[in-house]
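The form predicted on its own is given below as one chain in structure tokens.
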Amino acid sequence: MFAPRISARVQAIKISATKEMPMIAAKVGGCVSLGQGVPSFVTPPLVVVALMRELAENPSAGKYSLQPGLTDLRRACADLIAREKGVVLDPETEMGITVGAMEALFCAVSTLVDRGDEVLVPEPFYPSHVEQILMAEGRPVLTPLRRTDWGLDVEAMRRAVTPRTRAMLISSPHNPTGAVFAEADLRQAAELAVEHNLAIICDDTYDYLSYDAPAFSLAQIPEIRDRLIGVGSFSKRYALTGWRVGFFFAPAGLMAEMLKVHDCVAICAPTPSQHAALAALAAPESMCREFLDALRRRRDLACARLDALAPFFSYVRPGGAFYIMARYHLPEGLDIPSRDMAVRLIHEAKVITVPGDAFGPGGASSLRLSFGAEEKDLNEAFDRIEGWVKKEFGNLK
């Protein structure tokens, strides 16, 4: 029997328990998600009337686009990126579409990462941006965020820097935190890759989830121009999660050899969803809008229940995206590690929830929830959660 033999680089990667933990609940059955983060609108109905009239009007939407994407989408990004950004981009040299945020990250990283190059990563992190950089056989160096607010932490990543170090990779609103990172960090960060030469990945995914104020961008320094890529997605603005397209922009020459990698992994992006992503930037604003205030509601919702389960769960209230990190507290002398947690909530409660050590020390004791489903499935979640905890550990007061 063949027994084939893995490469290293596989072996040092895993399956994220965001994608783990849903398995488990399959399983189980009748499970209500507070776990991987897919916001709950469906489909717009004018993307898919608009892509329904393209491909039956439009023989070629159904083909291979141009390899960077098609030539009105990426005019598309570009102007929604200088109207929000300040940010003016060639759309011919210096922007990509992508299959989602997470292929254009992979061009990045794949790009700037060789073997043994260091890469700053915030921590609670992502799991996928470890994975890619160990998938490029480099090597992802944590750097905590403060563990008061989870803020950026800009001294921590000074003490990280070595002659090793080629990049930092950072995400602001941050998954798995929530955290808006702010705007004198953010410098403060863009200064120190400046100082060291470092290369910038500045994963916006979320930046319009951002429920108190704006989220700032790095891709609004002017001086880190030279040095950032940046990467967009469609999924959670436009609620276009199963379409898998998203975009990224860099100087030109940096841009050239991304779309190397990009030609090998995926020719193009799919293209009925970049006419889908092509609609929904037609659409007005108050389609988005409408996905904010909703999401903001269902985080005050989220905060109002967790505080209802004090002093079992502790959290720090999130500003962007659609996640908490929230820390439990078990009578002393009991330890559960976060993933047993998650998989006993699953079997016991019927919720599914995400380990928080999945996301690095910072996420011990902890799980990240996410408050992407409707009023009522949030409701039932946290009414299982507290009748588990009550029956589990007692009265909470």
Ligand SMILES: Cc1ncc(COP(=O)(O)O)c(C=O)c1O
Given for the second form:
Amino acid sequence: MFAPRISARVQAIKISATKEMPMIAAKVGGCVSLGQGVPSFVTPPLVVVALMRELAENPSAGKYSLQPGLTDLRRACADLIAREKGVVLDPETEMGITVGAMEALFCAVSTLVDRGDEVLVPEPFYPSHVEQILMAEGRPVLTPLRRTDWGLDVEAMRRAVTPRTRAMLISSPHNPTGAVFAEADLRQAAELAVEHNLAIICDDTYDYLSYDAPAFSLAQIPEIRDRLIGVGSFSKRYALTGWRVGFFFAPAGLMAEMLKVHDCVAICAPTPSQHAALAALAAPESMCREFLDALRRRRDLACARLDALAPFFSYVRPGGAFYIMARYHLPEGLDIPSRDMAVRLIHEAKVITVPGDAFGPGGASSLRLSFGAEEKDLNEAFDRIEGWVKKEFGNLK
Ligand SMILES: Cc1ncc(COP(=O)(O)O)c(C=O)c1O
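Switch from the form predicted on its own to the form predicted in complex with this ligand and give that structure.
What follows is the entire complex, opening with the chain shown before.
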């Protein structure tokens, strides 16, 4: 019997807990999910209609596109970035369309990181950022976010810089904390990058989903344009998670190198999905605004439900994305690791959450709760959690 030797790179990574919990829940059945990073909205009907027409009328719509992506889509993305971030890009040489933000990140990390190179990753972290650095045989160097407000702690990043540091990977609004990093902190991070000659990977997957004020992006700082790879996604803002389409932008030389990786892992992003993205970009602004308003209401609802569970849960109110890192406080002398807590919630309360430990030490004794679900499902999940907490730990007050 053949026993394949698994590469050390692949042995070093694992499937994230975000995906593991729904698999456990599928065996239990009847669970409500606060687990996955998916907004509940269906594919916008105008995207479906535009794509059906495209497939019927355009013989190229089901074929490979140009390797960096459809010209019209690169232009439309460049227009969006110019409008929202003030970055003027040449769509011919500085933009590429990818298989979601995920593939853009993979191309960026593989292009920048050699074996042993260090990348600063604020923690709690998005697990795939770390896995991608490990896949490139680099070293993710975790720098804690401020524990009081999940703000970007640039001094902690500064202390972590060594001669091997190559890059920083920053995402705001942030998964898993929902933090929207302050402009002043991001500007300091940019200065740190210039001081130590670091590249910046700016994962703006959630850039539109900021509830109290627009999120500031590192891409808005002209002085670091030469060292910045910007990453964007159609998944969350346009409710197109399953279509797997995103984009990246960078100076032409760097883009040419990243497109070599894109070619060898994907050839091109799925062409029908690129047409879907083009239709989404042409949609009236009100479409995304409705998603944003609905998610803001869900954020407020989830926070109110957590407040009612104080002091069992404490949390920092999220300003963006659709996640809350909720810390649980158990009676004196009791300790339940977050994975055990999440698994018990699946079996005993039939609610899916993600163990905070999966996102680094800052997630200890915490659960990541997503508020992407509809209000009735959020209420059902919180009813179940509340009933379970009261049964297990008595009256909370
Ligand atoms: C921080 C972050 N970056 C990237 C991604 C991947 O996004 P996409 O669906 O565009 O690949 C996600 C998905 O949840 C995410 O949370």
